[in-house]
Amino acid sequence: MTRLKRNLLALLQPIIAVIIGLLAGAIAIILLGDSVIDTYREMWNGAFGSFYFLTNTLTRATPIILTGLGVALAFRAGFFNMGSTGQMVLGGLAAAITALYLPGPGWMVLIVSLVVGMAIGGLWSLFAGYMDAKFGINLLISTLLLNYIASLFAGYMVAFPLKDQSGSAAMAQTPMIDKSIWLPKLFSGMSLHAGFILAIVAAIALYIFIQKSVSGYEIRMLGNNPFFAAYGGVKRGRMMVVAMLTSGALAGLAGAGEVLGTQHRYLDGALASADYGWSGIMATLLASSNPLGTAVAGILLAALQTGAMGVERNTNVPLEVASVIQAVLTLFVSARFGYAFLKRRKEKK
């Protein structure tokens, strides 16, 4: 298969999966006794119906794309990094602390806060890689468990030492970050901020890195055939450092972007409860870990989520119809992996 066909397939797969999900959602809507056309019209309006809703969808897509890109790189190298939620949480917390306490002009503090968020997210991811290399602790398990440690640690920090004590604040959250340090909005009065541009640039840069660079070739080789890669001189440890550090840094950037561009403070549970991390994993699985396809899938998943809110506002169909559609997407991914597994097993016989 040529590279062009692979790229087209990676872009089409998320669209096909969403269409299948919508068909399954239509069955659920019919069983509820509502109109499929009216419901999906409201879903479309909620996601793309106006410039305001379009920018809301792209705002929600930003952290999904960034976490998905991080997972995509790790998957391409054969490492199962499932800890994007924890890396995103610590990245967001670190960015908030830096923005609150680092002196200096706003633009400089903003840049340093983003870099610190990326660094902390990357180091948290690398810690899981270190435990895998040093003690043989399975990455899948360690990254999953590290999510809980990161979320609970961040929750403690904003509930006690960093808690906003001003006014009548009763929530576990940091004080508000100075406006000069916020990520700039792309359009006046809209929620979309510069983090979306960073996400698109990251998707293009990661695609070029994987397809055009020597390190990208080694990562692809390691992910496709680790034994052949080792025979060819590819060092697994060095590739793990590159893949896990970059993967976590992208998740950390997602958290920093949410704090500096949307919430303007760290709010306990806001990043984890929104399921950005899991949506990012879903996006990269739908796109077969292709960075450009992951960006497309991230926007589609965000549209599904924001559109479902419009459905709930304007129809009798509950918000859970989006969960039905996402469940079908999960089945789609599982079926594709299952088919690939059975195909490889048949070829070995």
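Positions refer to the first chain, counted from 1. What we label the rigid core is the largest C-alpha set whose atoms superpose within 1.5 Å from one form to the other. Everything numeric in this text was worked out from a predicted model, so none of it was measured. First, how it differs from the form predicted in complex with its partner chain.
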The other form holds:
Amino acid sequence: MTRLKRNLLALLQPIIAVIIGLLAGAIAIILLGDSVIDTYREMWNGAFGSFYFLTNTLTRATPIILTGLGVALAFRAGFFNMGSTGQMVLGGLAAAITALYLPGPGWMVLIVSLVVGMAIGGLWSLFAGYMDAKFGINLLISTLLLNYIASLFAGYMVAFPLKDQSGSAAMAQTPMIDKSIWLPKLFSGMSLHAGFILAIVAAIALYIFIQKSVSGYEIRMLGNNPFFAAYGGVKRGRMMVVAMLTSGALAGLAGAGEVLGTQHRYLDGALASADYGWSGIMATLLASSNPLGTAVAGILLAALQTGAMGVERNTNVPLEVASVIQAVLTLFVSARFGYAFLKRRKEKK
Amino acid sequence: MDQLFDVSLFNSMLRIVTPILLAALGGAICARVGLFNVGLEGLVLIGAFSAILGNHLLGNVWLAIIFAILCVMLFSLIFAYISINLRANVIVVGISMNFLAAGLTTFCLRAIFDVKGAYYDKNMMGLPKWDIPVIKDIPVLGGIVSGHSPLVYLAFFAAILMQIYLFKTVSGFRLRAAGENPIAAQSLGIPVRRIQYGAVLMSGVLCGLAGAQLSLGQVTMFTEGMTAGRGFIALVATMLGQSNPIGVVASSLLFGFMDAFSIRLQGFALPAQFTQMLPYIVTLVAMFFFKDRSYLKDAQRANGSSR
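Now show me the form predicted in complex with its partner chain; what you just gave was the form predicted on its own.
Then the entire complex follows, led off by the chain already shown.
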């Protein structure tokens, strides 16, 4: 099979899944007694209808792409990192603390804050990897549990020691970060910030890393066939450190980007309740861990979510219709393995 | 200390532990046939919602429970079909099932009850509380054991039943064989796929009961994402208990105790965030001591790359 044909075939499955997802959404809309065409038109307009809505979609896509990339790298190496929410929360918190308390010129503090956010996210993820490698504690479970611990810890930090005391609304949040440390906006008056460029750069860099570098090859090998990798001299422990550290760092960057680019403070629950982490996992599953595909899938999921807000504004259909479409989509992409299996069986006959 | 450890602490522990225990038993039976069911969270959520829906439609708590069981069984069939017939990665399917459950329940909440966040109807009857004769008059024990919803007793009864079934009956032996070595079992004429389907459906029944206890047992309401990670905790309980019903009871009790204890600790000067963290930390620590290698192997075999 030629390379082009293989790439096209790889694209076919997600496209079919998108169609099935939209069909499932259509059924839900019909059951509600609304017009499918009107609803989907509103969804499209809400996501891409104007330049303003388009930038909103891309803003929402930014953390989804970054966490998705992190999960994709870990998946490639065969590690189920379910902890992106926790890594993102701690990364965002750490970036906020750095931005608030580190003296120095704005641009320098901004860079240091991003790096600190990445480092903390990476270390939190590495902690789970360490417990797996050293003590055999299932990564899937430990990363899930660490999510709750991270969110509760961040909740404590902003409810007590770091709480914003100024103003009448004493919400659980840190004080506002100084304007000079914000991530620059790409267009004035729009929400889209430089974090989006970071996300796209990260997607391309990760693609090149996985496809072209030796470590990338080893990571792929480890994920595809752990026994063969071990035979070939790939050290699972060392690869796990690399994969988990990078994976968590990307989630941490997502959190830092949200704090420095969108909210300009750490607000309790804002990162976890928006489900960026889980959307990132969905994006990875949709793209079967291809970094560039993850970026596209991240934008698609963000478009569904912002589009659903448009649907809710202009029709009777609740915005939750987007979560049904997303879930059906992911479920059908997971059947990809089965699809390959059927093909293999046919070939044997 | 008297303020910390009293009768009502253990009473609430039994209440808290029930949904976790039921779901964990469901996870255990799936694990025994070699399917690592990450979708427990979603199954319980569907159970909680459909129990409320059933109660709303049918106006009877018992019919509502049956309705919940049927809905969750139907939902678990999707899991079974995609992971057994289509040979998809079980973990990926499980995760997607959780997404689907979260999406469907919030959507239906809006579509059917036209409310956001939570549905509550003060006229709706929850599950009754059973006082057990004789035992309820025994001083301490009565206060702990008596006065729960029937599902609490059913959960412990189900654990005993499952222990007997798995280790004392021929059919239970076949079920374990199908999970231990599917190919060998197949060659002996054991219908592996049918057993796997049966196990997934059984876990659907148990998760339906778990959901019903969650939404009808105490509060008689449904809130978005009200499982709040209990399905994942059940997954941990399954692993800690090494898919052994009695072990699952023990590990669920540990978590239930920590949860009840953490609620109690909030009465003291500790920040709520730290007391809420306690169950998760204890679970993590417990995993250091009770590691089940065979379970990990199962998970790995089920999909070359589970970790």
